[in-house]
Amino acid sequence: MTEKIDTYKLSNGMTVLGIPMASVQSAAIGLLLPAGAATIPDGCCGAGTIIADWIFRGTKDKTNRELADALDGLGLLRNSNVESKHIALSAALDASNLLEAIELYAQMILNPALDSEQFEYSKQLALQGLLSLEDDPRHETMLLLKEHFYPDPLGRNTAGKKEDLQNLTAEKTKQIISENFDLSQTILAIAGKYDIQKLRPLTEKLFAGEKPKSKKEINTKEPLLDYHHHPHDGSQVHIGIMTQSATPQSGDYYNARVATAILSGGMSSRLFEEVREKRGLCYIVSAGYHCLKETAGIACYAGTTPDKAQETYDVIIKEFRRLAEDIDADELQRAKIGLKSGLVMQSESTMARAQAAATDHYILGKVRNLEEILQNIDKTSIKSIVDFLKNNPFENFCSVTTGPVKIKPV
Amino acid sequence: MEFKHKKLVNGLNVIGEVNKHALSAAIGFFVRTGSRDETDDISGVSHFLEHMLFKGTDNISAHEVNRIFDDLGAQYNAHTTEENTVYYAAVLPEQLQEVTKLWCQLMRPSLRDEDFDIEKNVILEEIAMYKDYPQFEVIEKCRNLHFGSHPCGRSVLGTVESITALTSGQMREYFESRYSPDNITAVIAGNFDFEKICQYIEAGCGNWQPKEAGRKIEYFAGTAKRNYERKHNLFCRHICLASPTVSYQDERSYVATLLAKIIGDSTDSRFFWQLVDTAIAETATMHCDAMDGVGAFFSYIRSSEENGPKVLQITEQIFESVRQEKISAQELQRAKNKVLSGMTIKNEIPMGRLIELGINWVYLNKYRPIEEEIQRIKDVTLDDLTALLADYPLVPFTEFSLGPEN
């Protein structure tokens, strides 16, 4: 199962990764541009969302419509997402059109039209996106949770702030693009069916001419892990809880991942069993590992009707706190199998592979191959997980609720 | 890819598509039953029953069910629609036998009262959750308004009242009448040995007693009614529009799929250019829901409350203009490219292929290789679109809107 991963840097420092996949006819592009929410100047919160839309509105030699026609002409399925440090662009298409798609993406990044009239549309869409978040309390809860949990500005709300969005101008946003679109800090990952002999010279030709820019430092402020309530007169109380965990660079990373799977992997895991199966408190209750390069956490979500909110919260906290207790061999084995088979199955998707490779490279400076990850999961033991949990007990929780009633936090 | 089919003596169909290069395998049981097969007094029972299948059999407790699935590293779940209840699991190839054995047992559940009572709370929580999700609520309300007294308008979740009043006896009765082997298809996709898996299915399901589980099929063009509901906790206008189209069995369902892409794909469609690109609406999409003997186009549009009337006016103009001004060859080609890409990417994964295979079988009672599906998309012409629009002109439509108070 050992796979060969193509990794090279262009002369300007841009990283290009290739993950060949047998038996697929598609190829996917994952591109991390260093213009995420945390990299944007204060007072411009939400600029990333505008930029992720604006760059699709034409290039120097293609109008808005010509660019969209060209992308869709390739049958390209595309997505863009603003993260803490990056704007993540992803696309998947029939492999025969891959090189043309890369050329179009290069034009969008290096020569976007950035037309002022189009800027106003992008801005209005970002403002409407913010408004629609008010009608999606679950999503809003999890955005607020990350904002309060991660050191500012790393957890900054990727949807933006209304006042900041209203004040943003095309000129200011152009300046942000010019300062942030630094190819030496950009990662391009290709997964699926591709020809490295063609990919390499093409990426060199398209991207290597762009000079590196000075690297930006981000100063962070440690958060107070406390409780925040967002009133919303809906049917449920949406509860978000987050607490510290080990980063991918840490020697305890795999212990942290397996521990999280014991807490909330499959339907036999502790949270699902205690909260939903035994007590019928929720339809959705789940916790997952979430990380940035600098820090990591376990983020938990549960939605429940107001009279059950406190009990739901209390049961979840209790399960976090007793995670190190009574881990048995079968439970550990199930957590490991679930994690491993999930990873193998996810690896069948070209889009998921490309995104995972780019993120890996950003955080670890290398792409882990699947075999290495599976072996490291296997190496964890009850002792290594219990030691990790005892040395890093869950003491502080950041909690957010959105709904008609508050809870009493720990 | 190699297709396999076996019909057991009791009527259960087993179909499979083998892909020796896949890293995983997926199995599903497709039961041809959903909210359209219910009556008022048991509204929501199909979906509640789907939850209860995971509560085990006389020999397996609910906790053991979850534990066995997790022991196998299965990615498993189920979903219920108006017409189908689908149970599925994807596993690494070496675990397929075990997961198959488990599913075969679960398909004959105990439906214990104590599990029923606890799970009722979970269903009520699920209903509450969707009340906080206006995008779901508006589509469900529009479907209900559009179909009127036709069974396809029935709610999948049911209501707080219908679920509260439902008894385990009513559920058992429903199970007996709908989970008959001739109403179920077992589907397998990915890397597996068909004969071997078939033996397990035959051993596990061969003794199920056949019972004719019918369904009343009736075409309905929709009510074309309009309704607007205001809710105090909303900030945006959520609009859902519905108009009739072809059924799944109709050869023109590919034409209808492409028409919906041309009008309402999330990029480079008529909705996109006239509503989203211009920031009049934040989201505007359209899809074709081709069902058993009936079909509807559904559009979902979200905008500010202020822009709501303008959105409706532009949408009506778009629906009129696709009939009056011809769709261009480029528009059709772009829609084909998008549909074909989506199809290729989805079908590369056994779990994605499983759903396509199973649904095709349930509705058409036949196998369609992916190459045939691709060809059918490629063969659609501009004249096909014109002919479809002549029969299903998009206007008048049913409209349901949800929006804020003042």
The other form holds:
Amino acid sequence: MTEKIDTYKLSNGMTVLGIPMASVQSAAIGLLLPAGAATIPDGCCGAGTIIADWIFRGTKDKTNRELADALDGLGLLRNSNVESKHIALSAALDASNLLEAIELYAQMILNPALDSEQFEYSKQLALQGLLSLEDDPRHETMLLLKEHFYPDPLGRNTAGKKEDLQNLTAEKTKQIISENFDLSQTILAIAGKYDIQKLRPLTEKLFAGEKPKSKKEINTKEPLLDYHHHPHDGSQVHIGIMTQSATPQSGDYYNARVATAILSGGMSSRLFEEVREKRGLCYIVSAGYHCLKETAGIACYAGTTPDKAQETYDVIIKEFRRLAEDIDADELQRAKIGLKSGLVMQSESTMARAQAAATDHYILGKVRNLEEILQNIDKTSIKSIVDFLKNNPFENFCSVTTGPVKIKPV
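Write the structure block of the form predicted on its own for the protein whose form predicted in complex with its partner chain appears above.
Only one chain is given; partner chains and other molecules are left out.
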């Protein structure tokens, strides 16, 4: 059965999406606010991380404690994440409390308290999160990789920069919120059990009064897909490699996704077999598809020892370049099953479904249903994947290492 999707725009242009899930008693909210890392002014890198916490610290009508109690009283599980173009807010709860939760989120977005004392707490948390990357070099390496791979400022480090965070003030951050919280460019997705007859008038009442703001243009710089080393004391070398691939808007998107799953989709994938099992070069190696609206790539990570770093890097590059060779029916089938299994399990989570719907609408202008995605995965073949890889060979790589030694890149 084709999945039903409710889509409508409020009078101010804000998009509201509804994905009914008849088998659940929960509901989830997914919000994309246009205040991501790439939209933040120069010298304010990390402001999005502060904002994502600060707006939860009270509203004009509720103190920090009162808001926290109200959210907890709804049994609400929440999450926030800073992306390239957006701050993504998500929450899941019992469906009977959905409308109250939407009202609270409207207050936080439209009438946050933005108390200066609470700002300092949010700022310190952002700084602590940035400093914690020193103990998580894998995460740090992949943030640096995307920063170097994507055109600036699209790949800007979402965790921020220490000096920028330290110098950021409450007044400057208020200005960023005022300039970026544009509801006409905001997407609200609801997944799970909901009543569209109640949802639509409520969202119009809460959000439609905010007038659209001038759309901000982001000027990008062409990235240099070269090698970057970041010294780090330790006994490991963390390797990040990224190369361009098809965007979600491309007709080759599903070929790219299945090809990536053949490269690194499990313990029988090529990278795991060649780098870890056959040669014992590293303790972990994986690759995954990653995209922004404008561009996309396949990002690979490997953690190894200094004496094996160069060989690990060389074998990974070799596997990327020979991916079009000798794809057989068994590995194609394993890749498809792995992709589809992950999608089916994700689709059973209301929070994941709401987030995916909002992201789909932003990138594609529509929401893909699960049936459509599964059918497109099934349509891929050895020939379609090989043709895609031969027409889009992996030639240019952005490489990052974090650790005590450098490597010699391709």
